There are 2 protein chains.
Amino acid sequence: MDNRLATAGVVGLSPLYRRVEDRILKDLAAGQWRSGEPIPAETKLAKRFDVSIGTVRKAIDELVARQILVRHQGRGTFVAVHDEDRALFYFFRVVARDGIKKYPTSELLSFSEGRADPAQAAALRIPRGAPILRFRNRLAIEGRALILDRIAVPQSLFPGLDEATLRERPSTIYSLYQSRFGINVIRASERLHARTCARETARALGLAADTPILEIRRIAYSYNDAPVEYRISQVDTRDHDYLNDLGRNAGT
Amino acid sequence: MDNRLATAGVVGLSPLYRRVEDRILKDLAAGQWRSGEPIPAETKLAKRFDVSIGTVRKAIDELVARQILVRHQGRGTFVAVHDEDRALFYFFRVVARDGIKKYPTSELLSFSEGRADPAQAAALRIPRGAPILRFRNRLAIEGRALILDRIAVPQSLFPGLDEATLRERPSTIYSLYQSRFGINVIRASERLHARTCARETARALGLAADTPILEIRRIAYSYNDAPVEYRISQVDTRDHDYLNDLGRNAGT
DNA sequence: TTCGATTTGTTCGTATGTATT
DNA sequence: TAATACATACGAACAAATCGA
């Protein structure tokens, strides 16, 4: 097989270092390495792909800003982790108001197969009415209950899932997606807004019918932007806040 | 002058372009050059820096990932404009529930002197009761108001600041910042919460007094780190969500 | 309009340093 | 210690975009 992306004399029509990147990319989304493991070193890749180390080194810069792979001197570079940490720093936004943020504890409500709804559909890009797997988690802050998820995620993408497996994950939601079914969530667009909660999410998290709750509606995507998991939050937010910066990283 | 931040011979702690970044952002935080110029060629920086223009090069990849500056083949590096688009795209998030984002007009509804009180003093890092200027601003998208925000900045850093000169400012009020008192916005922080609207609030957007509505409080820094602007928004989000993005760009 | 100078973008290669195994 | 892998730094050559003579 011949994995040379130039070929001498021709020129691609986008930088050699993207052309790389996007393969890494698409071996990536085959599931070539899987998270945790190292990718091949980067002359070797270099050989590989018949380009020098400098595009290599480029090409692997972007996937390392987009932190997807994990750069470590002297080891190797690596299939970023969902563990614990990333999964709190990166997707979990809320935090005390007047303080740090703490680990929270997830408590399975309900799990159930069903149909996509349009909603639903329409986010997780499949046909109405096709084959869906739904939950409920509750998560509480140092005990205090403050968010109520609930999460649609496609069948087919999650075969044999079932409430024992989610009740019995050792870590997070997405890092069990990620060990037990080769998911990598690496990116989620989230739209907020304010309104008073729900009779159900009243119940839930202990509140009164009127409290003005934080609605997040989150769609999670995995390489090449297949959106993965779909996902509607309620936060008590009346000691709470979502944090958000601008800029710090640079795009956000 | 001697400008070389190398010496023959001798490692510094940190890695030379890191060196360079700083220097640079030394010269940007001291207005040696102003938004929307250039910045001195790749070969004048490595000359001056007694560098090679790779430790340039790669210098300069971080402030532009960052956003500081702007680069453009065949003109030159230029310092990052806070122009009409970026604000609006970088940290303008509300959008219409169902539709793409619009340009939101402002009105503004008070200007006045004042004295920081605790929270503002907090977030501008300035002493309780340091004189700041206060100025309220109502935000409509397609003729509907929906924001109204609240604005503390430090008296020091915006002399001559009055209500005709934001009442006329041709663009955004980040770009006013920038061309008149030299100040760029380069990133921010937010913290999001659900609420009832007070009447104040309620009256500016013509809301029943117990909606609930999106309350944001932003503080806008400068280079270094500076906080430059304190801002609590109100978001009537029947119809219109707060839009973000995770892990888009890496990081936020 | 053409041409040449300037500036950033891309790609290559080499050498050396530092961390890990 | 030796081998391996990434990190830093240097520089060359050419491409592509821009701008002014």
Contents of the next structure:
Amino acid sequence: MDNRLATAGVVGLSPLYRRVEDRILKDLAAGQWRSGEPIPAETKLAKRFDVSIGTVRKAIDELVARQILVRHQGRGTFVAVHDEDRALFYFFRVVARDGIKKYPTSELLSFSEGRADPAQAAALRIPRGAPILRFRNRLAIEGRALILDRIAVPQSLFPGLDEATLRERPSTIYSLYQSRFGINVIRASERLHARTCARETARALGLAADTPILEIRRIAYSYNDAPVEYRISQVDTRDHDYLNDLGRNAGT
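Structure of the form predicted on its own, given the form predicted together with the DNA:
What comes next is one chain alone, with no partners or other molecules.
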């Protein structure tokens, strides 16, 4: 964006650094800077947006706090990459009773093409009946199955995604979204409620039918609050808790 942000029509609508932040997000959404790539220096961005370096720095501070960007001392500011550490500490919230969080292992149980039902269509903001991809994952910690994920994504956002790609991915699902399809999940909205598990879930997690479980309905968003994934997770919480550190994860 080469036009000036500091105009009378813009100032007063929102803090100027927020306008810079929004412009950086739009450029990220457009693919101007890919995951792991550096963004321009603050001096260049200040000139581009016709604002002070302090305003640019404040905007970047906000994006770093949200873990969309990451600063490397002496090297510059880069687009964050979805590695295992980020997935574990930013998006995975199931911990043992002692509070220790451990890496889960993931097993793909099924993959299919389908059509969006009303709940999926509403969550993903796509027409009812639009083509989607559906898959189920079982997550285990130290060999014990704890979570059954049912995931739906718009087929239009993930061309070429198939069972083999999911099964053979070298890292997390969000890392695959980012590296293969250029889709960076930057936040998620979750709703939690208690229920008893259905027969399918009981079989997958080795539970008796009607065992109490925690159900988490998550919508994952990319830049500009665009929904890219709808996930229903059912969690065996007999020995584990859902932990949300609000101070640490204020950007989610």
